[in-house]
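Take a look at this single chain in structure tokens; it is the form predicted alone.
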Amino acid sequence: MVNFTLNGLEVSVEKGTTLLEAADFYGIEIPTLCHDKGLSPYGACRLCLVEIGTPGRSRLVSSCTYQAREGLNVRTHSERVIKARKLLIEMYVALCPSSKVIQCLASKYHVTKVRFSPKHEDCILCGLCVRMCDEQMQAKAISFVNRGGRRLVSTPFAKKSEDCRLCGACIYICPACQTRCQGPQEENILCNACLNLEPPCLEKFEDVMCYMDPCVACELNTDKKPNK
């Protein structure tokens, strides 16, 4: 067993357990766009970032690919982590504003503005469809081609694949395929129809005080006496 600290709590997990799996086991939700329990970890979306190390000497790592280590200090909802996640979600909204999954994340994590120009892409390169086709459907009908800004998911030589069984698993798991509630003619880049409450505890502390989902507004003004 591996013993480490998770949000101030001393925990133990089996050797080889990732930080994402450990957080999930202990009931702490970490957002992700490229992870699925039935597929191999990929670490593409970076939304599952957590902070490891002591304050002042810490760094951010992707929890889906980083395994728990003896004596490690992990913070899943620190101020630094929350800021990084919100920036990433903002970028994903600009990249693919038509995605219901991404819009729901924006509302959940209180992303209320987008400072990037919208791209209206139909793929976020999360790799879920490629891994699903390979690892679960045993087809390998699609894969990544090209590099950098020209990287995309395609069939070999961009021709109809004889290995594709038209199972639809790639569409089922794709976070960009489910269209947002307003449909394709949305007026604003952000929906925010299901906007959640931003954790008020981050205004006073470096970490959130609870991990309820959805977030609830905690009463922090303890020095205020109730009216009689």
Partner chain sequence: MKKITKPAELEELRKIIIDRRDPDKPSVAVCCGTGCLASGALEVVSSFEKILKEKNIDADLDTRITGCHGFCEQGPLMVIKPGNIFYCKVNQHDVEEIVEKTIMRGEIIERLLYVNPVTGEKIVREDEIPFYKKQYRLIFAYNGKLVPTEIDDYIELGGYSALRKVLEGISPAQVVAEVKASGLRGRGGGGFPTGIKWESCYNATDSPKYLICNADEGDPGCFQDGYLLEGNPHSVIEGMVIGAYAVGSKQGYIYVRNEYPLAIKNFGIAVEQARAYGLLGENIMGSGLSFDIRINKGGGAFVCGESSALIASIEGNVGEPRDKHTHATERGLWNKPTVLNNVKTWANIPIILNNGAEWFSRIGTETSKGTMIFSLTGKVNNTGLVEVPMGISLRDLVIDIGGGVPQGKKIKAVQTGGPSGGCIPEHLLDLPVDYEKLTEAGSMMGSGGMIVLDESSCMVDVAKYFLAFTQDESCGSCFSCREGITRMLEITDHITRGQSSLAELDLLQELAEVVKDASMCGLGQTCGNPVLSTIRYFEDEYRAHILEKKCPAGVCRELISFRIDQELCNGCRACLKKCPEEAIQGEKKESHNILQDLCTKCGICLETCKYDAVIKE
The other form holds:
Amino acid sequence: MVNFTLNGLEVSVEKGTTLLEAADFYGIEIPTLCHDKGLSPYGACRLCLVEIGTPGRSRLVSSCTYQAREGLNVRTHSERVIKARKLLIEMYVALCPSSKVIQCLASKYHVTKVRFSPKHEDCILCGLCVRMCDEQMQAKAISFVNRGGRRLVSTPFAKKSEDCRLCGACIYICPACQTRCQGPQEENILCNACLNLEPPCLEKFEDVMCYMDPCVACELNTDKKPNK
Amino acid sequence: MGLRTNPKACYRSYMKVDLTKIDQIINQIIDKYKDDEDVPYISILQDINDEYRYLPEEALYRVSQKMEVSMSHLYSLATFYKCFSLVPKGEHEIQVCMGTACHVRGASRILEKVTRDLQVKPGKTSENGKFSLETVNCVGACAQGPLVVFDGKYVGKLTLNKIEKMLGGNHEKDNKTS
Amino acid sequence: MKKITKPAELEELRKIIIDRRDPDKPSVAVCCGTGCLASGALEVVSSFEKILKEKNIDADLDTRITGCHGFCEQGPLMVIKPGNIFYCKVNQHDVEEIVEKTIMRGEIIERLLYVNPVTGEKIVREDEIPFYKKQYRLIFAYNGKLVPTEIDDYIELGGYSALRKVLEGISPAQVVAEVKASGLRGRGGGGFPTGIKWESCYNATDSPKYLICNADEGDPGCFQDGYLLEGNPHSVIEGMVIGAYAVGSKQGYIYVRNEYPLAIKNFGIAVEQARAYGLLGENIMGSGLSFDIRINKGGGAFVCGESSALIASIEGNVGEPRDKHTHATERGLWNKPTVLNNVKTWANIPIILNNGAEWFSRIGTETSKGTMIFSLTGKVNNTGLVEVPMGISLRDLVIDIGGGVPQGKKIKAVQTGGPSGGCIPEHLLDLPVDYEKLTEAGSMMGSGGMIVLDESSCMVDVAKYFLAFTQDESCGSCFSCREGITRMLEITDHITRGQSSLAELDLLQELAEVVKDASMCGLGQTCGNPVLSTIRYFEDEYRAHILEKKCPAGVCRELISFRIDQELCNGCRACLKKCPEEAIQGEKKESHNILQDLCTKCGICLETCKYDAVIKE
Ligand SMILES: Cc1cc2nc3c(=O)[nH]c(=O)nc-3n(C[C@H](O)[C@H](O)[C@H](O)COP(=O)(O)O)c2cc1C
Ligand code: SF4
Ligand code: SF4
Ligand code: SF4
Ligand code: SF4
Ligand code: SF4
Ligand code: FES
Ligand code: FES
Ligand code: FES
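Switch over from the form predicted alone to the form predicted together with its partner chain, please.
Whole complex next, starting from this chain.
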């Protein structure tokens, strides 16, 4: 067993458990876009970032790929994490405003403005479909093509693949394919129809106070948290 | 691995192409690496690329068949690494260095000039198949920047007017031959 | 060639080589490094060979094809013995005169000597040139002195004696301890202590163990690693063999950038020759140590310089970095313990073992030991490779060694660390070359690129350039890096077009910080540095673009214009003929005009006009 601190809580998990799995086990929600329990972790979407190490000498890592280590200090909702996460979600919305999954994340994490021009892509390159096709379907029909800013998912030579089993698993798992729900307003780049409450405690402290979902905006235990 | 697809069943369309020459070359190349414990796909593709000056689709397919590796993996490699080309190269290859040292000495204007004079975009081959234009990030001769590599020969300390001379000469040659 | 079967035989071999050679025999060492090749060194060599044959004196003179001498700006260059006469900017038509005058009669040809630009004095010997004076050449000591394709040259100059010393009775643990005590830090960018890396691999229980030499040198504008491989490949091989002995490895790899054909060729020859002498391969020097090196050509991807991506690439995959939660020294190549070091790091090893850790650690500063090699390029008079002790100030480097900025322009900043680094402004040039000091200033040591920027370089353009580079070169797997860079590039592009706002500048800064924080590998974690450092030191330039819609350096196209000075123009029509857009109008012998609507600001007219009548604003 590995013992470490998770949001100030002493926890212990089996060796080899990732931080994401550990947080899940202890009921702390971490958003993800490229993770699926049946597939190998890939670390592409960067939403599952958590802060590790003592304040001052800490860094952000993706919890889906990072395995728990003895004595680690992990914070899943620190100010630094939330700041990065919100900006990433903002970029996701601009990239793919038609995705319900992404719009829901935006509401949940209180992303109420998008400062980037919308692109209306239909893929966020999370790689779930590629792993699904390879690891579960064993077809290897699709893969990442090109690199950097020109990267995309495709069959070889963008031709109809004869390796493909037409199983549809890639479509099933894709987070970008689920179209957003029709909110009460006319469609704009941000839906925000079910906007959540941003934890107000972040204004005062560099960590959130509770991990209630949705946040109930309490201000209990204020003396236990690191002040700004 | 359980459910490996039979590569023969896929990509049937390729079989219409004559593959004997490709096969010979691939066999040679595969032979060269057969003692290695690991499978250096990248080295194999590099050798094929050196041979044809690009990676023919058929060759990729053959490698996938012979080495029991998925087409999608090879295609990923072929599009990830800059040393591979999936389209045939022109008669002359021009690489314009866009490395930092060349950039601060005006490489982008050089590129623009070459693009315009040869009527070919970076990464593409001109319509008459004469010139392929590429950009590279530093060829290690920064002291001579800005520079281009013309068919493997470095032409350095370029100015817009000098590039005209360099290409001008080749245009003439070009006209004579065509 | 006879294999060496015990360490002591190396000295016998060295003696034979020295005896066989006549130290007084005239020779001419022509630099054929990539830089000089680009300026025509090969033509010089072939006309040498031709003329010597014609005159039938080719037996009396050694024509030696060496690697880079460092002073590439002055290439092609050569050193003639006796007299150590240094000629620069030689071309093939000078050769006949050189043979007749200098070689046959010992006369010096003044025209080909290097002229000190400050004093106007002509300098005969290489070591008297100011460019070399403040340098401290350890790793590059023999570059330019030896013929890289001749192992005998390296052995003659004392090569492989560090390996001999190690095999004659220093235990692997002692070697590791020595490297650790020397304070050597990785020269590939991160500056990780080499000894600690080795120790961790030495302690790893899994086997086999692998060594990797990282020669991917992707930083654009950086060439020292390539030149070291092409100019003195055996120093790297010797370092790797010692490393193999120390950590217990049998197989090494070198991952060389594909754009360096000469380095790949020379290193390949060196490996063959080392094997033939029994300095590589089975049972090295009869000591029972077996180690060999395989050459992997890189695929042309900057990100493959990153250690985990490089390993993925050797394994035959796309060069995507992996989250490094276990060190490569425990699970690296094929999941086995692996030591990965930069070319220069390996080349330091023989020097440390020859001279001792204590000697080595006296060079440099508190935390940065030894020397560092920089590729000094950009707007600087003496472009080339310079090797300096750590701790020297940037000013000494750029002004004293580099000879300052050409055409009397003012220096604005020095860029180090390539796409991962930042710009250090002129007022901080007294900073010493030191890992920590450069990082504090918002840049980094990097692997040795040093680009000098003058007043005609636009800092927004520089940041934009690096973003365009990293956008193209990142692997693209993590969202923060891929999309973050794309968005930063978009914003800098707006700025250079004068279509931005201060709010967007804030967003740019926020993005740069988040991308650094959130990305998986070193590329994403550092790609914000060019942006952050230029905003930190040159915010006024950003503001000028945004608020005044002006590019103070006159670089950003959308913000400049060309016009013709009516007084100065004499109507020679030269520019009119050259303008690709037919944007210039005017009658012969009357002053011309530029039609702003048609002008694409290509700058050809500016370069063409001999009367300085075209003005850029
Ligand atoms: C994007 C990126 C590119 C890199 N490129 C190089 C390179 O070209 N050469 C190199 O030696 N190290 C490079 N590195 C650093 C390597 O990851 C690694 O730290 C280094 O090779 C280790 O050797 P050292 O300890 O001798 O420095 C790069 C790192 C990153 C993140
Ligand atoms: S439908 Fe085809 S591409 Fe999609 S997962 Fe199934 S086999 Fe793979
Ligand atoms: S298609 Fe869907 S599942 Fe596949 S990478 Fe894109 S967003 Fe992810
Ligand atoms: S930071 Fe960039 S280069 Fe590194 S793994 Fe992520 S996408 Fe690839
Ligand atoms: S800058 Fe170029 S396009 Fe404009 S007038 Fe001069 S030559 Fe013509
Ligand atoms: S080249 Fe100069 S002098 Fe001649 S017409 Fe043009 S602007 Fe006038
Ligand atoms: S879930 Fe961890 S990076 Fe996507
Ligand atoms: S930057 Fe062009 S050769 Fe190095
Ligand atoms: S290449 Fe000749 S001096 Fe550098």
